[in-house]
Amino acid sequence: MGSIARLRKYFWGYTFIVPAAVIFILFLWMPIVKGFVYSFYHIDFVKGNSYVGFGNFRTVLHDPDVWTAVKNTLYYMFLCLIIGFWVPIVFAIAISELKRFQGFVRVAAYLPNVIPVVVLYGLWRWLYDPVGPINATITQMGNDPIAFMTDTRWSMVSLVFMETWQQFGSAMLIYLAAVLSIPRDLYEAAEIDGAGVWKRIRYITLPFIRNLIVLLFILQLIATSQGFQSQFAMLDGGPNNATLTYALIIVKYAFTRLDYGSASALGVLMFLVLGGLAVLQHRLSNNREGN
């Protein structure tokens, strides 16, 4: 009777949840279920799907590229860290010292995250064009130009650079909400007592939101692990696999080869790797919450 009463006064509730619920399942868990079956077997749409085991596993996990795509998403996952990690945080810190248009700056550094990605690859190849002006200011400087784009050393870096510039605003946006939640209090006593901005920083500011960068530095992680749009779109995994990512060879494997398999045993791979992060982050969280 306790069930039928809860169910008819929650009714409403429930009804409005099925849909989301529907598409949840439908276009979330159903293909990775499916992504897990197709890994075992060899997908062909004309005679029929066969049973192959874990010979697609065997098959992406002797490929060279794939071992090349894995080095390469290591080490864009890495110098997105060294490189575009601390930049929202100090932005924030510095923004929260203003004293004056502090509005107009977090507008102002927000702005390149709406700008579309079709202009924003335009934009940028045009800044690292051999005759463009980032070259012209080099070779002004007395310096030879650099082959951004069709230099192995450069690629990967140059568009790091790109997705920094772009994207920085929104977690720079999520720091400044937490520096200013900080009591203000704490920083009077501080300026009281005689503490520059440096201690303050060190501090009061650094310890209040540590946990906070504790978590975006493991979505962070996730996140860059899944690098495919710029490194497909401006690059192609190009100059010589320079710059291709595992979802990118995932991509290449599923609509280039037409070896869906192998594409969906590279994926559970991925699936269980940002599964393990996931856990990973869900801990951490636990663990601050109890302290």
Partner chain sequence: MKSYDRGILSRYDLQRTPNKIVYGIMLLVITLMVCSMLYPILVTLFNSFKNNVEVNSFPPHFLPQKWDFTTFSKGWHYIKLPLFFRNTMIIFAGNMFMTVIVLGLASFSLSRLNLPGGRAIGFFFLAALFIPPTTYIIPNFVNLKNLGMLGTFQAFWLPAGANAFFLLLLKNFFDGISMELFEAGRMDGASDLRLFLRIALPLSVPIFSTLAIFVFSTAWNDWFWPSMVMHTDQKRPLATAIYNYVINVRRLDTNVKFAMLTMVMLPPIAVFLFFQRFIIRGLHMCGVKG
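Right, and the form predicted together with the partner chain of this protein, after the form predicted on its own?
We keep it simple here and write out only the one chain, dropping partners and molecules.
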């Protein structure tokens, strides 16, 4: 086949790719590359950028707030795991055993996912209010009210509860589909062999969804390590920097201090850490498809 014929044959194929390629280059790869470049520059929209070497990295690594943010982010990720991670698994197994109203329960569990996050913020500020419904219940039971938002011991925990409430439904539905796809004969056989209910869950249900659990575990780590929107919207990183996460300090460097160079440097550092996690996730999800 001549090259002209080849060109004609594939002309439209390549043409179809061009718009997407241009967009990916302009709005994805260029910002990513520029992020690395900017991290070595002082960005000034008026006077132009100037090269500062590793200056931005020195600035951020010597900023105690950055280290607070790293600690807070790890704490936030940890809380999301112990408060949020196991909930969808337990409910998926429990709901799979429902004989009636299963569809209704699924919809109810997923419903908070559909609520816009701005509504979530307004609503939960009211729920967590010192004189809101949660504190009303607590005081009626004879306990002291809790300052969910302004007490540094509670603020992050309160945010994690709020996010778990909103998000556990989607993970639950993914687990539920996996649990429901387990062949029933396995349980039948195990029961005949004398395995009790717990043993059936322990040796059949959980191993069956093990890969999914690992995958969602990594996805959750990647997602929570980037969390900042609810911390920003509900508390602006306060009280006393207790909810200042790493992604939030990136945003603050950029839009409060207008130091886009240091913000890019923080982004680069995060990129290096998270890139590793993402590759790991890819490996695992490929394994899962292979099964």
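Computed from a prediction, not measured in an experiment: that's the story for all the values here. Numbering follows the first chain given and starts at 1. We call the rigid core the largest set of C-alpha positions that still match within 1.5 Å between the two forms.
Once the rigid core is used as the reference frame, the Cα position of residue 270 differs between these two forms by less than 2 Å.
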